[in-house]
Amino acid sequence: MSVKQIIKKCEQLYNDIDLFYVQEWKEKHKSRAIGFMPVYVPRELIHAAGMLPVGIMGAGDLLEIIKGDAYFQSYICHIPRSTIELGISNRLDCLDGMLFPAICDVIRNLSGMFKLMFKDMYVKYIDFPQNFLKTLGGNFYQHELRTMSDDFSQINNVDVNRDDLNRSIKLYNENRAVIKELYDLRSQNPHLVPGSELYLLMRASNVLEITEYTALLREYISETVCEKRPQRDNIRVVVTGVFCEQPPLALIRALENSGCFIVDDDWMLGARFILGDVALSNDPINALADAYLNHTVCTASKYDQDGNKGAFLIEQVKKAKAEGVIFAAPSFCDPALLERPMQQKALNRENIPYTSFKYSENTGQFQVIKEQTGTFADSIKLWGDS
């Protein structure tokens, strides 16, 4: 495929909020899916136990809420509210489970919410260690993942054992790779790898088949090394605090078209979540505990037992020279807003420019926002700094 049909195609997977690809693999492969929530899940157990896992991120500006704004507090942000919405419209009856991540109150909420109203569906909120010691995080974390397994082993009716692990964990480790072969191109040739197709991109991960992803985005990085695209006097900035509500795909458009250029991001973490591989194993449980425990990023969603806020942000900057970082985070999200002014405090520190702004998923006037940038990049353009 050329890059404009790859892309194409991601578009039409990024609108299909009614999951007819997952209803189609289903029927193809007489299985289950199991659904997830942001920012990440061990998607490897599912992968397992012959199920797909599949990526809920809400249902952005594609569906307008209706009966789930009478579910949760107008203080709070979008995500739950249209997740809802998906649900009480059988959009997610395909799924027959939903797995929910520690990440704020609202999310344990919702959970709460799904296991009332959808009694058939595997409803589980997964807790994550707040200890990082081996002997009690880890130990607490194995258990997690073992009961996990267990559950899916069950769901799917199948005996999942040491290879079935291993042989997913291997897939995933190749996946990883791949996307830190597609990151590293575009901080590299950020003209080649538009910010708006990455994203297009990496929103396909939520429902594709592991080996049907990774060969898509081999067909990517191999297509558009090849395409010829003007080089443009844009600035090159990180965008974080964009990890759970995702932005509407027009507003990461109107951040490029405002002269950035986006060379790194938490957007759709959860599939980079694991930073290199995690190790094949006689015990692959305790290997993904351990990958969790001592190899994954930084962000506001995950416990930070050593206090040093700003510093895996700073990292990201340095590494993808970039000359600006733009804060974007989801209206009314606790974590992302609470440690923004301890990142900034790092930034202010290390004299790296930033602006921020808060979005939510179904935002569709973007013309201030983009005004924002444009100035943000005018100022490094001609001062260096903002």
The other form holds:
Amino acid sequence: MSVKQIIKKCEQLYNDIDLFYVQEWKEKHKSRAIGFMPVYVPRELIHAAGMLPVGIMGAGDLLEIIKGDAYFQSYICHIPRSTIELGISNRLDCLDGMLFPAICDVIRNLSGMFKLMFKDMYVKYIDFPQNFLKTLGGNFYQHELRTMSDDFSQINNVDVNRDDLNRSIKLYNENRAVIKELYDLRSQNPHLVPGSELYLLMRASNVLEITEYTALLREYISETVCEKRPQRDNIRVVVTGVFCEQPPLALIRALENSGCFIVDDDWMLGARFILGDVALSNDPINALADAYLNHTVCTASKYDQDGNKGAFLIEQVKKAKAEGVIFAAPSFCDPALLERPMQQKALNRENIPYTSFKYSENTGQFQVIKEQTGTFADSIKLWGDS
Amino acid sequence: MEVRKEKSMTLQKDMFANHFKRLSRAGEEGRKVVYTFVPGNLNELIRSFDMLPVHPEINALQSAMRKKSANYIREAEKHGHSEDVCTYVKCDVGMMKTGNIGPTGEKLPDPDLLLLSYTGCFTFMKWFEILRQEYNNPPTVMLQVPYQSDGKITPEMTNYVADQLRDVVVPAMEKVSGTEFDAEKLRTFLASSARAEDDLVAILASAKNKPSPIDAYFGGVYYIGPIFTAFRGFDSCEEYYRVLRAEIEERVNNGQGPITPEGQMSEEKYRLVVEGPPNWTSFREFWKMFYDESAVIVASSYTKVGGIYDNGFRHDPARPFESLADYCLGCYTNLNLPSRIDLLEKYIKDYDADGFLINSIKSCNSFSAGQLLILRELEDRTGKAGGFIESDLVDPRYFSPANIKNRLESYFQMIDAKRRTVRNA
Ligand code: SF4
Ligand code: SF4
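Given the form predicted on its own above, I would also like to look at the protein as it appears in the form predicted in complex with its partner chain.
Everything in the complex follows now, all chains and molecules, and the chain you saw is the first one.
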């Protein structure tokens, strides 16, 4: 496939809020599917049980909210209402379960709402460890993982063994490696991997079966390096704060059109949450827990045990040779918005310029944001080297 | 009207005044100070090391009652904090940025230890990360309390918390305080806690009487003060609840209603259950909207944020760490949404309420996300009138008296209409 065809396919998947792909996959494989909310879930466990992990990142600007608003006050972010809307409009019927990772109280309470509203569905809230000692948080998390793995075996009527888990871990390791390659390529040659394309590719991780997905990414990489695309005089930025409710695609395009190359980001973070490989071992559950405790990204929902707020972001900036940071956060998002002043303080110490705005997944107007980031880009071009 | 001060009120006032005095002298007396949260607080453990707790939420609500929160919030927003986030955090940050003057006008000491009891609210974590950065990295301990997502406490959950207490929290406290852990002292405190808890349960249950001798929300927030904060485990706390219980039993015997800021309520027209925290910036005005209509709150979820005791839980000297763990795990906001609904439904029935009301707090996701579903479910299950109002804890910009009053008036009319329907049926 050409780059154009690959992106077209990804865009189709992005627009597929009825989850036709999932329905077809289930039909074809005579199997089941488990949905999950942002940010991270150990998809390996779902895969090892022969099921399809399906990321549900709200409905963006693709769905008119008719009933979902009746479940949430105006001062709560948008993603839970569009997720409820997806549920009550039967679009999640093809999912046999939903996982709610512990990232904030909205997602947490949403898990209880699902328990009440969708009684036939397996609903699991995943409490991740905030203590990172193997004997404490590690033990607790291993128990969570084993419980989930047992539940998945039961749901799909299979017996998941060590080899199944290791096979899945291997496939996800490969996938993470390709994603890293893609991100590295973009960071080195941002004009070859436009942010909107990379975003669509990442969104495909929500549904595509993992081997198919890895193959698609490989194909994109080999095709895009041959593309002739214009070099632009854009500034290089890291976009942060978009780990849960996703920015509309048009917003990502607007950022780029305002003169920014996005050279790193935290959207679709779950697919990049584990850094490096999960070990293949005799005890794969232990390996997954270990990876979580020791080799994951820093993000707002994870406790910063070292008291070194902003260090990870600064590292991202340096590694990607970014010239500035764009703090984008969903309105009313406590995790992103409470994190922000701490990170900004850290950036100030390093003299890294930044700009900030809020959005909502269904924002339709970007003119103000575009002007703001455009001015930011201009000021960096003008004063950046001084 | 002159309101007679009950003995319990004087006791409580003195307890808090002394506590803040001791805090202001902590530096010169070499006493260590632990900042920690109300839900899942480890008062007995902290005090067993002879350290003093500071509760930032209490400072925030006190600032609001003293009309200082607006300025503090503005100060925090000036420092880059978003208008969208929890106002408790901003009120606290603003207070710190303007000299950290506590509720009694005395300066609060800086923390020697940030004890992040991570119970029932995600924002707690961000809040203490912010304080940690602001105070240049003082010793900080995270105590993760798993969420009761399936509506129960499993042995793994209890063990996880108890193990963190043993392996992380106690060593950190030993280091900061320079004192060795004294298991006997902890046990003594826990036994005292349990006795005070018995009295608290009796006090809150007194609202089952008709008329109710207490208001279990507006009055209730005063009743929970000592036991939810710095005093649980102490003789003074036991004495307070003993005295309060006796006062309330006397009210029951005399058939008296609750005491309000304007004297005793003479009539009990509406019995309500309330979900959600109160508004603190206009607390008196808010309360008045109820007692003016002869509405009394007979049970509230807010009086359970620092521990639910009417389900039988007590701190237990025989299982010190495990019972502290179960205490942390059992606080109201650590219950999942279905359990919260079950509890409210039980209160509506047990306390023979005419209806229930949700005060939805704009900046508190922990309470507010999902409350509209709570409203529907409770209406369906109980057939009682459900009301919904919106305000904020400490940001006066979000307290709109005319709006709330209007809503309450329609709500009381709704209860009247339901009553007529039942009578005519
Ligand atoms: S957008 Fe923020 S507040 Fe909303 S569900 Fe996601 S993490 Fe929570
Ligand atoms: S979000 Fe709610 S529970 Fe959490 S700190 Fe703020 S007011 Fe308290």
